[in-house]
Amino acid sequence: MGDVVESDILRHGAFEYIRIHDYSNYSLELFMAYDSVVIESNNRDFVEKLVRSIRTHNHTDVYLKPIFLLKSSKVEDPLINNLIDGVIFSIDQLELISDYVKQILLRIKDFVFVKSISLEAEIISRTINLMVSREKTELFAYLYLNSGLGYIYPEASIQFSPRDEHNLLSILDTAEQEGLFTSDFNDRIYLCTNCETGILSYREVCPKCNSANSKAEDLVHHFSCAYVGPVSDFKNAIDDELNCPKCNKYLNHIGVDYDKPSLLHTCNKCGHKYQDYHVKAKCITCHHDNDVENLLPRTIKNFYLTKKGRNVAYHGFISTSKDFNEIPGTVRFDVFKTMLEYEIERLKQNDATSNIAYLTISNAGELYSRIGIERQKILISEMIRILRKNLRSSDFIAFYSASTLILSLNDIPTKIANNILNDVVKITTMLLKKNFKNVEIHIETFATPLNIEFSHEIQLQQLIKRFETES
């Protein structure tokens, strides 16, 4: 990754645009320095990947960035179409979009960004910010092949991997209950009982062995001798006549000589004969074979932003009423900042080493989606309990976001501070492995000594920048 090539910087009026090609290899953080991104590519996969990366970036200066597509045709894909701000067909058209870019940037300027410890609040906040900055009031569900549900809400689904998109439905329901959205019915979908994705293959299967490998044949009843068997019993290799295998009589007339009272399926795997097959729904994602009666029904709605919802962008959104406001053993982030300021002052009077550190779950989105909201709270509480057990009472902890803790580890060498954090990581990982199968946690930690030469604000900013860049 290098600096931006001069030819990729497009200027029009007061705005600077960064142009990205298929072969560009720029860091996303570079986009912060520009007013808008112009993607010049006809490669759909590349465009989608880049748009996803931008819209899921942690930093507000990246994920809300206006994005335009420079290409020769319109975009049909609903995901890309809803996440970009327009299509231009030549550089000359920058003039046409400059006003729109200006409006977006002006709106974003008025936004208040609040870091929340609640995943729900963070998803809702990011979705609303994206919508309000574009003056959108409708969050529609679109049928989408690559979605885990079969439907996507582009501005919101983007925050989840297809496997975890189901979590979005309950989050949007929560947002509706909070009065941020109203909704109307769009469709009903059924999800896999194992992984809650909705791409299912429906098959008629043998009720005994669940095999879809079967053949169906009419049963024929010959009136004269009461022989009953599949129609193949009556056929011969020579002509089209039907002859009874029991009495060898010729079956001439349906309703007079014979009838077909029922249809019989024969399983080619286990030989079971049946009339009523089971319908199973095989999950394409996890391969679990579901009984259709047990599939999880979910309602797909179209959402409409309310005035209260719109205010989220301008006032921030800390937590939903379902969230917990405070975790025992932690202090609020603003309190943390004040305490850090005092600690630096204290260090100025004493010859000691104190450290500032972060502990961040780098796959928090995926992890919280997998374990669910309730268990997310339990996990966080447990992690704080482990931390508190390993720290002294003079150390203090605050949440920076749903996935990141900021710590002040006082009066210990940095090496020991790092060792303590590593121990906490080990214990937390073990705890999670024990309680949640097939779920992985990736925790990154970093501790650095407090420098009495710099203000607490600067040192915090550097720390935050570090983990945001790392993640």
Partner chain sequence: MDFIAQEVDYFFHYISEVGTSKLVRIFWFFVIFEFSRLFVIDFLALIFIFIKRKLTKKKRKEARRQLFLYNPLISIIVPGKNEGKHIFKLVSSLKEQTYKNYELIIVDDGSDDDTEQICKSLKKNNLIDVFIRNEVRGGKASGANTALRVAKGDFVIHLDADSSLDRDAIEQIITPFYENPDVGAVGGNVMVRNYKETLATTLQSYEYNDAISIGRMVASYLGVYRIISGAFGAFRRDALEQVQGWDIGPGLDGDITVKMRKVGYKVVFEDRAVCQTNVPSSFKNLTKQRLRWDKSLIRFRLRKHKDVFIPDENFSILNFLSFLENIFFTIILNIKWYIYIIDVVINFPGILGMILVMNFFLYSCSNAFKLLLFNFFRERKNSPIYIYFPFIPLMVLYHGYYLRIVRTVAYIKELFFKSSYKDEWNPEKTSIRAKQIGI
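So that was the form predicted in complex with the partner chain. Now I'd like the form predicted alone, please.
One chain, no partners, no other molecules: that is all that follows.
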């Protein structure tokens, strides 16, 4: 651990700030002992490196730490500007930021931190935690020269090197599919087919040898004899007049005697003459030369945090629904919705009762953080096994989240459906007590009849609203 001199410990009210200079001797773990970090430096590279190090640290007491710059000018860099909490111009201004620091620390105190199952869930969780702790609701894309895409989402892109930033686009799309964000269109970009970065050099090249070394001249069409050739064929060494090499007539007036329909390119490498060049896009990162028609199109969006997304910070985010797509006995949530729609149509033709239900682990954040990732998967798989053992093949199950299952229990009275769910809860609770000592599980269930008068979407929304409100 680095040594910090007393003059670098700034105190105001109940808070202690650690001041960092270019030459400071420190370790990131040292920051955990202080309420906020104040960086005093005019070296932009140093500031960015330190801010990146803090925001990518594994420990929540470091990566969510309030950061302020002590300097005499505004911050123009969108990456730094969105990852710090403000700029002060003298130590006397600590009084002005103390209430803001207090609010950040109070919000973080209410967060639930769990170890996510997948990288995708981890990135989503860290991004939302950083946003909610600062009461941000918008995740905007900014044009950025040092980004592998040409755009950055500061609160999220910080977790990737420029070469790997393309992975963030699919992660944010997943977060939107999970209902954690909504979005609108920002821009359309194209990425290298080899490394998926977006810093490309576009060139016109010879269609025969792909060389960009060429010269271009006008193509001349002589009306009277229909001769077409490069303008160099019409020039002579005596004067500037144009003389047709086919009929030897002078070309006096463009539009009357002749026209210039296009350009003719001559490759200086292979001598090939051509009118239509190829366009290549050379990747600055990996040097792969792409045909532009094969570049990978990607949409850049601006994202907006939803109420469900905000709850991630306060309940923990273990996984995305994609993490459970391959667990036997379940179907994907989009498939579940389609099957539920068919079930409602079937009920319109039959005098029967089917039910829509949920089973949710209300203390999932605490539970999963205690038992670890591998045992999370074991527990979830075992719950599905118990459910399938007690259900019929006509019933179907889908993951709404890592803590909640949505079920369709068909052709049985609602009372029996609730009894089945209660039995599953008892068996699962006994199993957990047997295999995980000193760990409690709280499971809530609810089943309600499917109503043929309402769409499957409305009934799903009502069901989801019920357990989200209770949680």
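Superpose the two forms; the largest set of C-alphas matching within 1.5 Å is the rigid core. What you see is a predicted model, and the numbers here were worked out from it, not measured in a lab. Residue numbers count along the first chain shown, from 1.
Once both forms are fitted on their core, the CA shift for L30 between the two forms remains under 2 Å.
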